[in-house]
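Given next, in structure tokens, is a single chain: the form predicted on its own.
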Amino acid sequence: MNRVGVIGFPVEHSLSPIMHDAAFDALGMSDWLYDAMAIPPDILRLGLREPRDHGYIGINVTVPHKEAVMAFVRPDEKARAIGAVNTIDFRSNIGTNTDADGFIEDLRANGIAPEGQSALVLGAGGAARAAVYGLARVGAEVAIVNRTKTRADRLAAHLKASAGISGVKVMTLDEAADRDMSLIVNCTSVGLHPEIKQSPWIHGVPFPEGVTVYDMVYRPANTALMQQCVAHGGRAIGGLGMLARQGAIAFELWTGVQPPVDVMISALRDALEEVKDS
């Protein structure tokens, strides 16, 4: 049996099982298990190698593990820019990040083509780090808001050494707002279930009209913000997509077959609706 899987801590909200086992029948790759385990952070040293004696090929990684398993292993390129790893190749002992590319091919399989616009990422976590560094590498103008501007000017400063990634601005969203934009991401988790109604555009300053907001936020399919968006004449996108590709690379980093996204998508919104219907 050829083994994967998650750790984290909680662990047991985590999607991951389902969409890549999804995947595993649909290829007939009945030899392959997608576990989740869950690692308290006192004990992560431990808990990697665990499933590495194990015989485990790979894990993902989630909160609250992604900057602290770097320690303990290679981090790649992509890794080391965002500043997490997400994704552990056992083989080869490299960490590596899925999310910014994630990301970025959910935009372009939704027909946004990141090149040129001009984006605002809101939040300065690790999943606005991704967003920022993958907008950035492909020549989308980026500028930042968060609720705390000096962890906003530690994220522009972080990929300027990490990445060499420069032209990053810093503002609030009264700034924002007044700035021609293309592109809003939300990187935040404020209208996450069960805080459906919160919106990080704060009440009283004007939405832009027109624009396409990406919410990394899944649940619910169609948040605050998003309906903000259409409200407005723009177009919403929600944060599926980017959660099923994000976990199709690493797939394909582990299996060495390209799984298909579709499959995982489709496994994704049916675990939700049973949430939902619950």
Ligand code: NAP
Second form
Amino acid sequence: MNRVGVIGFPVEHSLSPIMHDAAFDALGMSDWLYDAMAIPPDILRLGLREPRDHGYIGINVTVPHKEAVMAFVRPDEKARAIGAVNTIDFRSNIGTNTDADGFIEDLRANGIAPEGQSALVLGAGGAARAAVYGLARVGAEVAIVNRTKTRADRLAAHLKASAGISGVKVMTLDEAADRDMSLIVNCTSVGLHPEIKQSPWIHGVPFPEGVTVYDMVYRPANTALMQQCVAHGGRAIGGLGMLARQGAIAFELWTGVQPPVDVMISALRDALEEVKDS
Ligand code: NAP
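Could you please show the structure of the form predicted in complex with the ligand, as a counterpart to the form predicted on its own just displayed?
First the chain shown before, then all remaining chains and molecules of the complex.
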């Protein structure tokens, strides 16, 4: 049996087993197993040793371990720039981060070329770091707005020091609204279930017309921010595709096989529908 999985705490809510199992099923890879392991933060080092010593090929890493796990693996350039590891290959002990590539790939899959976009990233946490890194790497112009401005300043400084990315601007939402922009990426948790009526676009700030919104929040599928965007003549994309694509990159890394992303997306959609109905 080839074993892979995800560590987190808690981890029961993770959708990763569902999408990886769907891909294994679709490809007839019945000798692969993906499981979820709850590892409390105070025993992370020991918790990592368990799957490694038991022959796991690799694991995904989710909240709250993504940053702390960097001390126990060899982080690659992406992980160092983003400041977090979400995928480990135990064969090399390299830790990487697949969020930036998953996000950029999903933009492309939706027919959006990120190159040359004038992008506004809302948020300055882990998801924002991946978005800013991914966008800046392909040549988009990036501005960040975050509730806590100092955190956005730290994000920009970190990307400059760790990946040589300069030119990322930090501003207020009012300042951002006065500029031309083509793409808004929500990397805050505002609008996430159950607070589905909330939007990170503060009331009173004029919403730009005809832009594209990419909302990393995928529950609900159509967030308040996405609805605002469409009401202002724009196009809105939810974050489910990114979730599947960042998982698909890890899948290929471990197995050497390209998974069917459409199967992973529909498995995720079905799972979220079930949660909604329950
Ligand atoms: P995080 O590190 O905890 O960052 C949360 C961000 O949201 C911070 O910028 C925070 O601002 C902001 N925020 C939280 N509550 C706010 C409020 N009431 N008003 C304004 N800003 C607020 O979380 P993360 O890991 O970056 O994840 C952020 C979101 O992205 C989550 O919903 C997560 O599910 C989603 N995500 C999706 C994918 C995907 O594959 N689609 C991947 C990763 C993450 P402060 O700095 O001021 O606290």
